[in-house]
Each structure stands twice: as C-alpha cells, then as structure tokens.
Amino acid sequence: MKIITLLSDFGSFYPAQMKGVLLTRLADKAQDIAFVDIAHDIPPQDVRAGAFALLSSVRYFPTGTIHIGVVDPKVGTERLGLVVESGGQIFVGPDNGLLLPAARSLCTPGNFPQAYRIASFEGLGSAPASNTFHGRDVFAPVAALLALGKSPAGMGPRVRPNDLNFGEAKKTDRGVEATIIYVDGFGNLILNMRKLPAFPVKLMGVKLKRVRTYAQARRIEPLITLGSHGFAEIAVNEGNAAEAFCLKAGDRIELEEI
C-alpha cells in the first residue's frame, strides 16, 4: 500500500481534481493507494501555516509516503517545482519553503534533505499545465510517477531549495518576545518556542496559567502549555485564545514576566 498525502489551501473541491489525476495516472494500481488529507483549510496563501501543519504531521507516516504540499502564491511564475527526499519520505510542491521544515525534521543528524527541480512541466498532463493550478497539472502527475517507481533524482537536477524557518523567540528586559506561527481550529496560538518560559508570564496584562493539560485551568482561564506538536501554545480552556486576545498568525507578542 502506497500512501499519498495532500495538504493545501484549496478548500473543498479542488483537491478532488488532484486525486482524480492521481487515480487516472495510477490506473490498475489505484487500488493500492491510500490518500490522506492532512489539511485543505490552510489560510489562503499562508505558506508558513502550511509548513507548520506539514511539519507537525509527517513524523507519523511510514517510510515511502509521498506528500503533496501546495500553498503556492506564486503559481505560474518562474518559481521552481520541487521533489524533496528526506528520511525515506518524498515531498512534492513549490519551491517556497513550504516543504523544508517537514523534510528537515525527518533527517538524521549530519544529513540534509535532497531536493530536485522538476525539470519540465511539459508532458505531465494531457493538456498544457494551467498557469493557476500546478497542484493538479504538475504536482499530482509527478507524485503519480514517483508512486510508480520513478526516482526523485530522475525528475531533474539537484538544487538548493528555498528554506523557511519559524524564527526564534527572544529574551527581552520584560520577558520573552515570540511570533504566532499558527492558529488552530480551537483558536489556540502556537508560538515559535520549543520550551515554555522558565518564569510565570502574562499576555496583554492577563496572567497565563502554566499547565500540562487544558483541564488544569478553570473554564475560560487563559493558559500556556507545551502542545502535542512540540511548540508552546497559548489557549483558553473551553474558549478561543485568538478571539480573546484579538491575535492572528504572524503577530509578534511579548510574554511579560510576572
């Protein structure tokens, strides 16, 4: 069984077209393919959010999984299409940093993801590739070729891909300055911090209770915890932190020491 995952900011019906292309290309082998939708509700054009969602998911998939990631504000321009190999898994998508955090997370110490440029978009589909939908017309056909046994190196020359990182939180005179890298469906604010502050903190004058689980806080009490993804997150027990603090992904915040 070959696993192909899909992640995009496409919403509801565009991913079905990508799956249709994959099933058509794989023909009699289609029954041996398992599709997994990681997410299709990534905020439009938010490459950083897509990269976080992909990073948080790939470690749970087995060797041989092919990931198609498409959050592609520069679709149709001269930006490259990539195939990236790392830790026994393969990533297909645009060269805008979307794939790199996840690919790096699978590397063993001293190793690096191997990235290859998709040398030509011609001949991948029955018609010329759309200028606005490379997910369907380029990346899905390439993933099908890979599922049928084509090697990543066979897709084109080795390249140095564009990278993306989430930055680092910084110690300040008053506490810690951090960036919100993702807001999940519960309104939890995920920060670019792999550890909780070593001291009690408040946000916008509101104390954040340091907890291991959400239920350790009272109902509607703001809290800070280390999430299942390995990043610090601000939440409101049985509430919505993004709404409570009027914050969104990309915002810079200061956690003040109490």
The other form holds:
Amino acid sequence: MKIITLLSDFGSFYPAQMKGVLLTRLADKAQDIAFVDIAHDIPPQDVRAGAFALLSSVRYFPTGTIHIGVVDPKVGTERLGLVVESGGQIFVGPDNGLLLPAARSLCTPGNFPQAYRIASFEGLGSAPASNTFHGRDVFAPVAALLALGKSPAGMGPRVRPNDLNFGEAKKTDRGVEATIIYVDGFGNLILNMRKLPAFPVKLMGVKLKRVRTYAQARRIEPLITLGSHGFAEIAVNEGNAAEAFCLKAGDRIELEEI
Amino acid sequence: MKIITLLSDFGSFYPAQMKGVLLTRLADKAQDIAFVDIAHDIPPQDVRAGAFALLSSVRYFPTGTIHIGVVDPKVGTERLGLVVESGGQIFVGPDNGLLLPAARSLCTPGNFPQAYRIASFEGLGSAPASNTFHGRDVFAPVAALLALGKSPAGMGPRVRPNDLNFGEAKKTDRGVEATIIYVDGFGNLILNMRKLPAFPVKLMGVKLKRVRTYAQARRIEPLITLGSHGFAEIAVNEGNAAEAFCLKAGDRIELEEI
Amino acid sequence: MKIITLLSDFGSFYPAQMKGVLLTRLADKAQDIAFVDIAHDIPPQDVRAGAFALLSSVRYFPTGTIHIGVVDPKVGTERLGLVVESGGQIFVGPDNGLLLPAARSLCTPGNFPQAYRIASFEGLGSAPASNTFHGRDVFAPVAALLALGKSPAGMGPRVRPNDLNFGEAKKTDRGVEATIIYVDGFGNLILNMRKLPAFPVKLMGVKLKRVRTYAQARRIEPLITLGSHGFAEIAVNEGNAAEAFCLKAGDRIELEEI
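Switching forms now, from the form predicted alone to the form predicted together with a further copy of the same chain, please provide the structure.
Complete assembly follows, chain above in first position.
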C-alpha cells in the first residue's frame, strides 16, 4: 500500500486532474495507492500557510508516504522543481520553501532532508508541460514515477533547497511579538510560537485565559493554548477569534504581559 | 472491504491527519479500507447540523461501515467518548448526541443502539492524547481497532448515551412552528418536520408552493417540498431560500395557514 | 481497477450518499473501485460551469473511467437521464448538456459520442427514486451497473442528447467580445476563447499583458494567457481578477484592441 497525499491552493477540480494523471500512469499499480487530500483550500499563493498545513500533518503518515505540495506563485519561471526525502517520506513540489519545514520535522540525527532537482520537465509526459499547472504536468508524473519505485536521487542532481521558516516570536518591552501563521476553520489564530508565554498576557487589551483545552474557558472567552499541532493558538471558546480581533494570516500581534 | 466515513466541523487539513493515523495503524490492512468523507464543513460546533448530516447519510451505507463523527465543543472536558453499534453499523465520537439520531435511525425492533464508553484514552497510542483534537488522537485510533476486528463491547462498559432530537414542529393558532435544522449549499432550509403541513402555508407573508420537485415551481418561486432526506424543506426554485428570507440554521419560523 | 469520478453542485454530504449507494451496490467489487471527486462546489445549478470543469478534466483520466455529473436544475421533470459513451469513457447524468462538451472532447474521427436514455428509473433500486435527488437515486445506481459490466447500450434506447456549447468569442468594431465561462479559486476569468487575440488588448481601459505564465507579469499586473485547460484566461499576477474587475461567470466582456 502506497499513500500519496495532495496539498494545494487549487480549490476546485484541478486536484482531480492530478489524480487522473497519477491513476493513468500508475495503471495496474493504481490498486495499491491511497490518495489523501491534505488541503486544497490553502489561501491562494500563501506558501507559508501551505507549509504550516503540511508540517503539522506529515508526522501522522507512515514511512513511504509521498506528499505532493503545490502552492506555487512562481510557476513557469526558473524556480526549480524538487524531490525531497526525509525520515522515510518523500516530498514533491516547487523549490520555494513549501516542503522544507515538513521535511525538516521528520529528520533524525545524522539524517537530514535530501533534496534533488527535477532535472527535466520534458521527459515526463507526452504533452509539453503547461506553463501554469506544474502540479498536473510535472509533479504528478514525478510522483507516479516515485510510487512505481524510482528513487528520489534518480530524478536529478542534489541541490540545496530554499528553506522557509515561520520566524520566532520576539521579546518586546511589554511582552512578546508574534506572527499569525494560519487561521483555521474555527477562526483560531495559530502563532509562530512553539510554547506558551511564561507570563499571563492580553491581546488588544483583552486578557487571554491560559488553558489546556478550549472548554476550560467560559463561553465567548478569549484564550491561549498550545494547539494539537504544537504551536500556540489564540481562540475564543465557542466563538471565532479571527473575527473577534479582526486578524488574519500574516498579521503581527503583540501579547502584552499583564 | 471495510468502509470508514468521516464527518466533522474541521474544515481543512485536520481530517487528513485522522486518515494518516488510520492508515498508519491499519498498516497492511489499509488496502481493504475505503474512506468516505461525509462532510467537514459542518458549521463550527453545530452538533445539531452534524447530527442531521450523519442521520440523513448512514442509511445509504452497507452493513459493517464505521462512522467517525467529530463535532465536539466540549473536547478535553469530562464528556465521554463513545462507540455505538446499531443496525450492523458502528459509530465513534463524542457523547454529545451527535451520533444518536443516525444510530437510532438504523435500529430494528428489539435491536436498539448499544453504546459503550471509550474506557481509556491513554492506551490508544504512543503519544498522549491532545486536549484539543480527540478526532485524531482518540477516535481515529479507536476506529482503527474496530476496523481490525475489535468489538465495540471490548472498548469499555455499556453506558446510556446523551441523545439529541431535532424537536417537533408545533401546532400554533395560525399554523405550525418549526425550527431550521440545516441550510444546505443551495440555501434550502431543512425543517424539523417529517411531513408537509396538511394545509397550504405562507412564510413571512409569502405563499410556499407545495411541490414534489423543485422544478414544479416557477423560476424564483418559493416552495415547500419533502426533501430526499425525509424532512420538509423550503426552497426557492433556481434561487436561494436562506438569502431570500434571511434565515439560518437554528432559526424558528412560523408557517401560517392560508 | 475502475475509476468513478463525481462532479456536482451539491456542496456538502450529498456526494457521500452517492458513494454509499455505489459501495453498497458494488459490494465485493468495491475493492476494485477508486472514487475521484472532480468538484462539488460548482455554483448552484450552473450547468455551463459544471460542463467546463468536466470538459477540462476528462482528458486526464484513463480509458474505462465512469464520470457521474449532476448539475440538474430540472430534476424531477421530464428531462431524460443519459448514459453517454465516448472515446472509451462513460458519462452518466442529466440530459441538459452538462456531459456533452466533455464527451465530444474525447471523440475520434468516425467515433462520435453515443447517448442512451436511462429507460426506467424504477428498476434501479428497492426504494422509489426521490424527486429531488436523482444523483443518488438514479445516476449512482446506473453507474454501479456500468462498473459491474453492463453496457451503456443496455441502459435504454439511443437518443440525440441536448448539447451545450460555450459560444464563440465574436469580432467587434473595437476588438473581440467574449463570455466568462468560469471563475476559478484564484479569481482567474476563463473565457470562451480557444486562443489568444491576435492583437494587444485592454479590458475596461486596462492593458492586459500577454504572457505564457503568470509570473511574467509584475505583481498585481493584469494579464491574459492561454490557461492549462486550453482556454484564454484573464488573471492578475498574485491578485484576483474577478475582484479587481468586479466580474463573474456568465458576464460578457469586450477586449479592445490597443
């Protein structure tokens, strides 16, 4: 059984075209494949949000899983296409940092992510690669080759990939400054902080109750917790923090010590 | 072939983590599993809407299907996790009523739904269960055990589960009062009424044409019909009833006799 | 391995009911089936948008694929249900033109799409077909029969199906007039033009840069390109053309020669 996951900002129907390409190329091996859609509603061209969704998901997949990630504002330019191997899983997508936080999260001491450039886009299919949809015309065919047993190193020369990090929350005079990486479907604000502040904090003058679980706050009470993804998260119990504070992904906020 | 369905209010990428956990634990049995996503766009924490979507779907699945339902505002509190068996299908999720209407709908005379408490959250995985995501850390591992053959009764002691009902439309002086259970993607308003009123009705002064099928109404004409799910439904032919009447799930309405 | 795709305007949870019906009827053959969701977020009752999504996707699927398409404003009326065979793929859905552009796109010289009327809705299941959900009650059972080996011609008499075309862009005094077929998730405007205008153009007074790939335009610069689907497409690099020009599917626009 081989698992192929897909993550993109494509929204509707383009992911199905990638699956059609994969199933066509896998032919009678298609029976051994399970597709899992991680997300296709990443905000358009938000590489950082896509990287977060991938990072927080890959640890739940077994060895051998192939992840195709496509949030690719520079498609059709000279940016490289990559295959990255880390911790027994394989990543395929553009060289813009999207894949790297997830790949790094799987590394073990002495075993760092290995990245290979997809050397030739032309040999991958009968049709020439479109200039606007490498997910279907390059990355899906590459993933099919990998699923059929081709080694990542066989795809092209080793390269040093572009990385992406979520930054680090910074100490300020009044507390700590952080960036919102992602706003999830509940309106929870996920911050670039791997642990909770050491002190009680307020946001825009409103105290955030420090809890282990949403329901420890009262109804509509703002809170801060360490989310299941391992990042600090601001939420409103049974409410929507993004709406309540009028914040969105990419915004910087200051958590003031109380 | 074993079918596992998933229903949640998670929106993006958390359902994929549940599938990763399931596939990892099923290992070489994963080949015999088919995942079906029922819905992940249940309005956040709207247990009633989730219960409706589950209720209206389970009758179309074969014996042996395992349904994981997670709309869980009280995650991390003392609320129980349940396994419920009914009519040859199995349900896994929180003890907040989400699973019960669906489970009851499959019962046969003398065979009522049997509910079991998930006795220990700790034995289910190598990592400690997060306080905010039991779908991934508790219910998915339990569903994997069930798919591998563990019996529902083996999960813990029998309990009397919390139930949920959609209420009943009530006779009023002027007609009948009902609650909107669900607003579907077409803006159709699904009511807590299992049959149409016995008399012609109007809503907010507007006559609702009684039809068997949307197209029996004129274009943009409001109508009432018995939906394919077995509940009365207010629609606007080729239009959007929720927008036209400015109504949403949870609203109470009065259908006045004409 | 048999692939069954699904396309609809159903949004949430109704597609899962179709899959439940299919899996139930395929029984022990279900193991050989792969479902691929093409899209379920087609704008409600927008047959043309559904036809475009299907047309642009089917070429990526292998011979033998069965496509169920349901955008069906006239459900429950006398409109026919169809099975269409073309280029080795099979289409199931309403006779309203939804399936035809995709089916025609697969034809080869001398092998035109063959359409058959679904002769009897009654023999398909134990329950009577609902008047509002033929996707689940008619088309899914028909697709199950086809997946189990029944021939399209065995479903009913040959008929001449209703067709749909996207029109043709027209030459005007000042340039060319086109219709927006589809607005994708990036806000890109897909036009009913199979090639780019032969001359430089502006839209609403704004010059559209003619590019092969989005990134050839500057940030927030409007552009026109031949999309990966083979239709001309107006986009704003790293922006949203539908919002920038306040346009939507169905709108007619004039591209003026500069």
